[in-house]
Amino acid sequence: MIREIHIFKEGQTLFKDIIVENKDIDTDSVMTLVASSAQNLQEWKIDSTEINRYRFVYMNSHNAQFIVTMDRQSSLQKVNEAMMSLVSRFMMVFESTLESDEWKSTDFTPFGIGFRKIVGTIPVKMCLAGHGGTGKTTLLELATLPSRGPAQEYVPTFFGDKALLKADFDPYIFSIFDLGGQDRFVQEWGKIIRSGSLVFIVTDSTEANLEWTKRIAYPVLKAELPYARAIAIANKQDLPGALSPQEVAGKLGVPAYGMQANQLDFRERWLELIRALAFEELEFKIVGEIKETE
């Protein structure tokens, strides 16, 4: 998931676009450091560095430094391809400008449209992780197939399902992975969830299910997606005896949000949770930092 782009020349900012702000690091200081590294690269060579949960991918062309900030967990190959595409597009318009002093007075803002189009070609990978029968497939269908309505009976997912989600998430689109929740499939999650940026830990809001989640799901998620963002979905809130979202959050050590995935009326809430986690507009936890509190 690409978060920001910065373009510098001779220490001056030519262009920047911040889609999701890096809130827990000093971005200005990091950009100064990374831009200095980029200046030493050969023309069109791509390199990267990792700081906390972020990866900074950078390139030098025509003595201009291009820096893309992405989630550390995301696919480096796809972002490298995006970097080549965006620098090529930039040079098609501004190459002659950079070769003269004209760049000092040029408005590079129009490049933002092209940048966001490129961002939109790389689906953000999100994972629905949880035990069988907790509602993962129903959540996938609730988001992507509203005309059919959510499933009303449980059909086990074999290994995993995938669907593409396009909604009001500009410039992002999402690739949703519904992970098979049967015990025999959990150890295979690592083959599916690599490069995931977002994790929704789906529960049925029962004590037994929360214990399973901590014992079986957490070790795999922490090993494979330590830098991903996560929230818990306290599903099946309409059932008798369901633990409240607050109780689920307390036991899992992850902010939890109530859902009734088998009700079409909850689709807007579900889409808003997806959007809010992607844009970091709600409370979440980094997977590697999860500590169960009870």
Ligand SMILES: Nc1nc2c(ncn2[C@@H]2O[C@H](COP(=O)(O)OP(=O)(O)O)[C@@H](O)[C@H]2O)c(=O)[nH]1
Contents of the next structure:
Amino acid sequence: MIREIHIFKEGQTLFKDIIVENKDIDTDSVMTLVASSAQNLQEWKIDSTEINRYRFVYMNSHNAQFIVTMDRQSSLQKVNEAMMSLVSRFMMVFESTLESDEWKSTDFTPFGIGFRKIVGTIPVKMCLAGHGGTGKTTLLELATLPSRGPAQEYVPTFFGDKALLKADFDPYIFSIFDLGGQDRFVQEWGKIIRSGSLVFIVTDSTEANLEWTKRIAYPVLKAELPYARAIAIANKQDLPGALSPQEVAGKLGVPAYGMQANQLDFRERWLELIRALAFEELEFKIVGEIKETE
Ligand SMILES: Nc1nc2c(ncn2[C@@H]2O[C@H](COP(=O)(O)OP(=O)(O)O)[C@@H](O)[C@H]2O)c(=O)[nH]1
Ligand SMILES: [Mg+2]
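If the one shown is the form predicted on its own, what is the structure of the form predicted together with the named molecule?
Expanding to the full complex; the earlier chain stays at the top.
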């Protein structure tokens, strides 16, 4: 997932667009450092560096430095492609501006539209991880009901299902993966979830299921997606004896949100949870930092 772009020339900011702000990091210092590395790159060569859960992808063209911040976990190849197309797009309009002194007085804000369009070409990968029967497929269907907005695609797969979610999350679109929760498939998760940005740990809010989640799912998630963001979905809150979201959160060591995936009324809440995790507007945990408690 692309979070920010900064474009510099001779130490001045030509353009910046921040979709989801970087947290716990001094972005200005990082940008100064990365921009000076970028200056030494050959024209059209792309390089990148990682700090915490972020990756900074950078390029130098016409003595301007382009720096895209992404989630460390997401696909570098896709962001490299996005970088090429955004720099090309920028140069199509501003090449001659950069070649004279004109750039010092030019307004680059119109580039924002093009930038956000390119961001929307890379689906943000989100994973529904949990044991069989906890409600992953139901959640996938709830999110992608055909009545909602433009073309949602639903693709049944062997291990689990996959859907593309495009409505109401501008500039992002999501590809949702339902990781089949049969024990023998869990070891295969790695292949499917590689480069996932968001993880929803789906539970049916029972003791036995939380135990399975910690014992079977956690090791795979921590090994494959240490920098991804996670929340837990405390599903099946309607069933008698369901543990409360607070109890689920306590046992999993991850903020948990109550859900009833088989109820249409919960659709808005579910979509809002997806949106809020993507834009970091709710409490979440980085997978690699999850501490098991009780
Ligand atoms: N009572 C109740 N049943 C649910 C809820 N969410 C899903 N289910 C049911 O649980 C069963 C398993 O759900 P499914 O989505 O296939 O689980 P998956 O194996 O994780 O994909 C289905 O019969 C669903 O209708 C819920 O919130 N409450
Ligand atoms: Mg399923």
